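Coming up is one lone chain in structure tokens, specifically the form predicted on its own.
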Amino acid sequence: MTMETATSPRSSRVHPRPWLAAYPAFFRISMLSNIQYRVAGAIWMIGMILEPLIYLTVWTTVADSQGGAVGGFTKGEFAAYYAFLLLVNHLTFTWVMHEFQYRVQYGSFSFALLRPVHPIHEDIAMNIAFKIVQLAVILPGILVLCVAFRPTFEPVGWSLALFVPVLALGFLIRFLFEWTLAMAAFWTTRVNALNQMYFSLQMFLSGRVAPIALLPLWVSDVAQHLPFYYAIGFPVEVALGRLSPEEAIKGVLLQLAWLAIMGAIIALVWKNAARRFTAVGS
């Protein structure tokens, strides 16, 4: 007499997305380191905080030399648009590229490697959950900022509801770009000055430095075909109603263009990046 184990097919099914089943556990690591280094975290927010009060009391002193407004912004105008910089740029921010030559260079690439699933998705998932804890501090500065500059902002329904939408874009397109950028630690290493190069040119094209629309206008120009502008810029353009249906369905689908090549070079480099790692440190 033979006996047969009967299989359920419920038990042996595999789950469809390994990735997305991991979620749950990255994303509640993720959560209780940052609330572990909370003071370190809020020491990084203040300075990200102070980046657009510096640009926006200048462009405000500007306004002011020029009879209250430069290039279309007034400096109530100025101060709404630094106040969803604040937020858009916290929002959408990664510092993937900073970490990645030290997981390449001292080996701690090597327990990602072994996981089931992409390291992209814990980075994702860090990411978040770093955003969410300092929330805490970035609204209270965004208060400040607009209790010291009385910005002016005149809501526009459309536009708003636009605007979450194109700010999961801006955070999709900023983090695979930059993604794509740190996997050429697997060839150089060093990648301190690759990643010098890229924020210099984020931060005179995005829209950080300055409107984009108040740069030359060739300059302005470049910047509207380029993913920086799609990753900050435009999302605070969108909110602040500042660009016409027509510009904000012509930049969600430029938006969701330049996903599409950041996804599609990261899904054809990953592999042979992978291969290439070794770690050089310890």
Contents of the next structure:
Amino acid sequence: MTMETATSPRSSRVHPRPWLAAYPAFFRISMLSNIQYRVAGAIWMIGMILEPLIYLTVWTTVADSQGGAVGGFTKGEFAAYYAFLLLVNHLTFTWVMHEFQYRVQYGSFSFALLRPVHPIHEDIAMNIAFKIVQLAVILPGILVLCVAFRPTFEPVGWSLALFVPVLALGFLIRFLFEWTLAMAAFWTTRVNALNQMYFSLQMFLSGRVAPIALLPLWVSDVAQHLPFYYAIGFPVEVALGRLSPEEAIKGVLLQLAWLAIMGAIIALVWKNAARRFTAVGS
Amino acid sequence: MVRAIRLLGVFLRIGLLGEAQYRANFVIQLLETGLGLVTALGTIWIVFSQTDTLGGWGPAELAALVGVYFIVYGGIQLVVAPSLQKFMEDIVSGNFDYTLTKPADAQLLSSLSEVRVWRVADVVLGICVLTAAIIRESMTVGWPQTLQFLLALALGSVIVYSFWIILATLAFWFIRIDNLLQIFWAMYTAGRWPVGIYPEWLKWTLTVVVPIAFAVTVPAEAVSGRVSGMTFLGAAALALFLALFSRWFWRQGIRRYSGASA
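The form predicted on its own done, now the form predicted together with the partner chain:
Every component of the complex follows; first up is the chain already shown.
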């Protein structure tokens, strides 16, 4: 493959942004392999669909016992919240923290490091391709949820329009955040405990266990300053139209701030991290 | 039965000797399980900051449920899951030949052969949470409740074990069934809440298709003595049926196995 591209006339034309040129190729590879392993992929999605369904059931039961509404959410609004959460969680989730461990331990990072583009680009392209294929499972899942729980949802025009860029920012925040933490695998082989800690915090602070308005006051205060919420809960609440324009703008600014922080960390740490990688047999 | 316990003892010792080289893993395991527990209990805390009862369950009862959830989870992860995982790999590689030549029952060997000792952490922490929940609410747990709980737990264990054997036996036909196990684990997380709160279709799935209700919810109910005779009868019937069926199914599977080089 490398040989071929090296001798082909196209290679003499240097792309102004080589990493951008690599995206279609990464995308195509991942798309095809995801379609090939579609059953395995679909089964992985069961947990993804079940989790919001479980919490929705819990909160519906609570709302029932409190006379139909709790913490400003009616049963129908909980259903709408978790329907969007299912979508947002699917579109923003990553598996890099699990994969990094294998890459470093089994040395498959060697290949990624040899390529002329930063390995994060391959990860992003693979991630997006996977999600597009798996939407075939997620969308029916959302449909089931809607039929079983009857959401009440009144779309707010400007808010729904803002949802798209906010979701894209949320995706990038979660991706860069988890990629940053995943780099810990270069320093220690025991990253599971760290991952577990991250996932536990995320469950509470991102709005997955409950909309953060239902958390104890000090917890939701903390959550509103941390990146977890801006990756998942915030896009969901924007889609639902629950936020005022001021709150939405403040949220977007915080999203951008966190994105800048993560980007800076990766830029600083990556070179040092990659230098620690030693492939066996070099 | 005596033989089974002796075999378990042997594999336990091997597991312990193997893992004793990695003692730090025990601490890591404790930490990971502890985090899982804190997450589960934190969730309960948030739910009960908004309500006093969840489908008829109070906070302490729900904490007891989490305790049972971890005990059963640890039990599966300690022996059943790793052993049967290894069994499935052996089917692929043909190493199952060696299991068949050993002078003990192949099903017994296959379901005991790998013990992940540090998973005891889950069981221990589960018991701690269960005990703490009982003491904190000063629930009256006398002999009748204790016996009911142990009986429910035993029946639940038989049901879950038989269920795993049925899943694993499918490997004789389909070779790769990791995906089915994935479904089991995804469904298992639903057991952290009483199955009674779920919509009918999910409740039945969790009772009959993937029998989490009998493994977690029923024993947790038994702690406060809330299990009816009918439920016990149902659990006993299901346990008996699954035990016999899984044994029969395993035999069918073995008959199909042709070895690696045959």
